[in-house]
Structures are given as C-alpha cells and as structure tokens.
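Coming up is one lone chain in structure tokens, specifically the form predicted on its own.
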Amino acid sequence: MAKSKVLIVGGTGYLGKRLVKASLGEGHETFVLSRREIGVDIDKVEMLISFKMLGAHLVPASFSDHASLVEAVKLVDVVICAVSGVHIRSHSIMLQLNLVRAIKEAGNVKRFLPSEFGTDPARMEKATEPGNVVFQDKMVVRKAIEEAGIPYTYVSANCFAGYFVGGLCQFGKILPSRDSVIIHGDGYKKAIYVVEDDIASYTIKTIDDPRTLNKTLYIRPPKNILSHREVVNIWEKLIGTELDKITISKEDFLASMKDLDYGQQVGLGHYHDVLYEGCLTNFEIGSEGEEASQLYPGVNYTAVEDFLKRYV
C-alpha cells in the first residue's frame, strides 16, 4: 500500500519541526504549511527551507485565508497539526477551527491528527482552573471535527521530557539542578514522560494504521512511568550527588499560583494535575483508545535515564 500524503501544519514550532522531520525519514511524501504571518521571522524561513532541502514541499497558506486552506488540504490524505497550546508562548488551538472546515469542504482527508499531543482532555474535566480552558479548547476542536465527519487520531502523549525531566518537574527550569529540587506533594504520583522525537515518531506511525482511526493514541512507554522522586534519584545516580528535598503542600502549590500572570497559572494549573493528581496514570485505556509502545515495539523509544545523560 502507498504511504499516505502528509500535510504538517505549525511545522515550523517546538514539535512540528519533529514532526516533519519523522515523516520525512518515514518515507511519506511530506507537505509542511508556509503561513505568510512568518513574516520576516529568519528563523522560521530558515528552518522552512531546511525542510525543502530535506525534500519537503512548502505550501502557501494562512489560517486567515479559507480558500487557500482548502487547496492546501486537497493536496494531501493526512492532515497533522501541531500549532501551539502552550499559553506561556503563545495558544492557537481554537485555529484549528479554520483548518477542521478547510478539511470538511476539501472531502478528501482520510485522517486528521489535531494539536493534542499532552494530556487526554477528554479525562479532564476536573481539571484545576485555569488550565482547565486548554481542555475545554481542545474539546471544542473534537466536537467540530466528529460533528464534521472527519477521520482522526488523538495523539496523548503526556509529559514533553524537555519541559519536564530537563528540570526535574520544576515549572520554569529546563536544565537540573546540581544541589537542591522541590518535590511537589509526597513525590510519589506516577507520571508519564515522553522524548520529543519519540513522540513524532509514534505519531507518524499511527496514519497509516487501520488500528488508530477514530481512536486516541496514548503514548506510555513502559520505563518512563515514574514518580517526581524516581525521576530525581535517576539524576542523582548519574550525578553521584544527593539533592536538598524541599517538599511543598498542595495547599501552598496553588496558593503560590495566585499572583502570577495567567499565561503561568494555565501552566502551573497542568503541574497541578500532573504531580498532585497523578491524572496521567489514574485510570486505564479502554476500547477507544490503543497504547503507542504496544502497537509499535520497533520504536526504540528513549529511557528517562538516557535522555538525563545528555546534561551530566
């Protein structure tokens, strides 16, 4: 069977680029969205015609123009979108709106991949405020893409390792520290911590697979089940050093959310429900749903420990 056509949209972003990269080196004929609100941003031309030279074809389009959307669309039998849901950059979920019509009038997308990729909010309906509204933002996008008759995958990929493991759970740290950490709660919630680049590839391996269709894809590779302290004493082993443990309460984890901007309590909200609820491993995966690690075995998925040898 012919690999499908892919069209990646935000492919220039933090997991887009992967995206694109991962349906390259899989053989698909690859078309990356080249929105002209880029504008003069270097970086992003730049990276954009990486991609060409790579063999990707770059494709005029703007979510502000239906009509190039469309076209843009009718180019291939995949859609994956990767735009932004993170409100400390910037949060462009409901965008997709645009793209969910562009798919419904073009008629012939056999599977759309909207901009998930964290946690399932379809599990998140007690969600801590304010986060709770990138839930509900995503539940909207599902609505209209069901409602519009749309093929997909929603792809839960849990917890981005760079954000999290780099900075040993800290909100705002993206590199260890080397003598103390804070330890949210009793440090013994199970979460679930995914590489970047694992995550596109198992992403670009459920759209061709009959078993993910009209399903949602949970990525949980089997080592990467860790509690906030297994995490840090990973570290420590590779460090040879034990770290200063403060722990802090639930109580004064959301109170100390109070004052800051809302861009971080949307953010802190999501750390919340990750470290003190454990909502990524309280409940398990029933027939709507298939796990990435148990489809794909052949993805040699990268361990916590691995990806923490990086920074020693």
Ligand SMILES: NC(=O)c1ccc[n+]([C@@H]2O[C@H](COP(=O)([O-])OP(=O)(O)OC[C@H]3O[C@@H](n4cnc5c(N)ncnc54)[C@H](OP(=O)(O)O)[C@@H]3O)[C@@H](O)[C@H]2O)c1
Contents of the next structure:
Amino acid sequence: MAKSKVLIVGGTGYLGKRLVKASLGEGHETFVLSRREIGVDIDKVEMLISFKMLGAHLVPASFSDHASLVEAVKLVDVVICAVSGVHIRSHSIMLQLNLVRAIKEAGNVKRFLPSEFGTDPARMEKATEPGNVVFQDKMVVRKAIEEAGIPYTYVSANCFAGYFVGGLCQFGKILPSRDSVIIHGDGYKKAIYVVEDDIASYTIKTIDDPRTLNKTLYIRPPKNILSHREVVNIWEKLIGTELDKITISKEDFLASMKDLDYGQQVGLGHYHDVLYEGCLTNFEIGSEGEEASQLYPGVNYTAVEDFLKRYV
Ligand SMILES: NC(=O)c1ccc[n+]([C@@H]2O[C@H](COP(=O)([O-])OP(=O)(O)OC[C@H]3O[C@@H](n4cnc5c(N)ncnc54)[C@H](OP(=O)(O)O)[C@@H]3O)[C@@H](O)[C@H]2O)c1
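Requested next: the structure of the form predicted together with the ligand (the form predicted on its own having been shown above).
Up next: the whole complex, starting with the chain shown before.
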C-alpha cells in the first residue's frame, strides 16, 4: 500500500516540528502549512525552509481563509494538527473548527488527527478547574469531527517528558533540581511519561494503520509508567545525591493556585489531576482504544532514565 500523503498543521511548534521530521523519516510525502500570519517571524520562516530542504512541501494558507484551508487539505490523505494548547504559551485549540469545516468540504481526507497529545479529554469530566477548559475545548473539536463524519485517530500521549520529567514534576520548572524537590501527596500515584520524539514516531506509525481508525491511541511505554518518587529516585541515582523532600498535601497544592494567573492555574490543575488523582493510569484501555507500544514494538522508545541522563 502506498504511504499516505500527510499535511502537518502547526508544524513549527514544539511537537509539530517533530511530527514533520518523523513523517519525512517514515517516507511520507509531507506537506507543512505555512500561515501567512507568521509574517517576519524569522525563526519560523527559517524552520519552514529547513523542512523544505529536508523534502517537505510548504503550503501557504490561513485559518482565516477557508478556501486556502480547503485547497491545503485537498493535497493529502492525512491531516495531523499540532496547534498550540498550553495556556502558559498559547492556546488555539478551537481554531481547529475551521480546519474541520475545510476537511469536511474537501471530502478526500482518510484520517484526521486533531491537536490532542495529552490526557484523554473524554475521561476528564471531573478535571480540576480551570484546567478543565483544555479538555472541554478538545471535546468540542472531537464532536465536530465526529458529526462531520471525518475518520480520525486521537492520540493520548500522556505527559511530555520535557515538561514533566525535565523538572522532576515541579510546576514551573523544566530543569531538575540538585538539592530539593516537592513531592505531591504521598508521591506514589503512577503517571506516564513520553519523550516528545517518541510521540511523533508513534503518531506517524498510526496514520495508515486500520487498527486505530476511529480510535484513541494511548501511548503507555511500560518502563515509563512511574510514580513521582520513582522519577525522583532515578535522578538521585544518576547524580549520586539524595534530594531533600518536602511533601505538599492536595489541599495545600490547590490553595497555592489562587494567587496565580489564569494560564498557571490551568497548568497547575493538570499537575493536580496527574500527580494527585492519577488520572492517566486509573483506567484500563477498552475497545475504544489501542496501546502504542504494543502495536508498534519496533519503536525503540526512550526510557525516563535515559532521558534524564541529558541533564546530569
Ligand atoms: N501532554 C503534555 O504534557 C503536553 C504538553 C504540551 C503540549 N501538549 C499538547 O500538544 C499539542 C501541541 O502543543 P505544542 O506545545 O507543541 O504547541 P506550541 O508549540 O505552543 O504551538 C504549536 C503551533 O501552533 C500554531 N499556532 C500557535 N498560535 C496560533 C494561532 N494563534 N493561530 C494559528 N496557529 C497557531 C503555530 O504553528 P505554525 O506557526 O507553524 O502555524 C505553533 O507553532 C497541544 O494539543 C497541547 O495541548 C501536551
């Protein structure tokens, strides 16, 4: 079977750039949306040109120009969207409704992967406010996709390693401490950490796979299902030092949110749900989903220990 042609939307982003490279690396003819709004953002322009030099096609379009989106999606079989969805950076999840309208009108797309790549929003009805806004927005996009009859795969990538592991799960930190760490609750709730390049690899593996059509792909690399204490312990072994540990109760953690700005409150809400509630591991995958490391054992994923070695 010929490999699908792929359009990456949000290709200059933190995850998007990895998706572009993974798509090219797997031999897919790869198109990258080039938004006119990027203007003179030289870093983005340079990145887009670097994709072109790797063999990607750049497709000029804009979320505010419906016809341009329709023309862009008509070029491909699969659309992967990785627009922003982290309030401390930028949040443009709802813009995807324009993309859904374009895909519906074009009528040729065999699979759409919307910008998800985190906690499964379908399981987050009880998420902490105001962090729940992200899950609600992602569910609005899902509803639009399903009502339009667009074939899809949702990728639940759990915790990005760069954000969570890099900072030893300390909100607002992305480098690991060498002296002390705050432990959330008892620190024994399990979470799942996935290195961003691996998320891109699994995502590209799934786009032509009939087993994940109209399903959720959960990425659960077995070695990376760890409690907060286990993550800290791996780091301590790597640096040969035991960190001072201060525990913070759920109540104190939630109370600490109140003086923060909105974006930080959203982020802290997610940390709460992951580290205190165990929202990533408190369910079994049912018939609605598949697990990535089982479907694609050929992806040699990075273990948390190896990821942390970068920071020693
Ligand atoms: N599980 C986790 O731990 C975790 C962590 C972070 C993110 N995520 C999820 O991963 C996905 C991607 O996030 P990211 O951090 O990679 O995103 P990002 O780097 O903040 O942004 C991605 C891209 O979105 C596009 N974009 C940004 N603002 C836009 C606007 N106003 N209009 C149109 N396009 C805009 C830009 O692409 P172009 O300029 O190239 O068009 C940008 O490069 C999101 O769904 C997010 O929720 C999950």
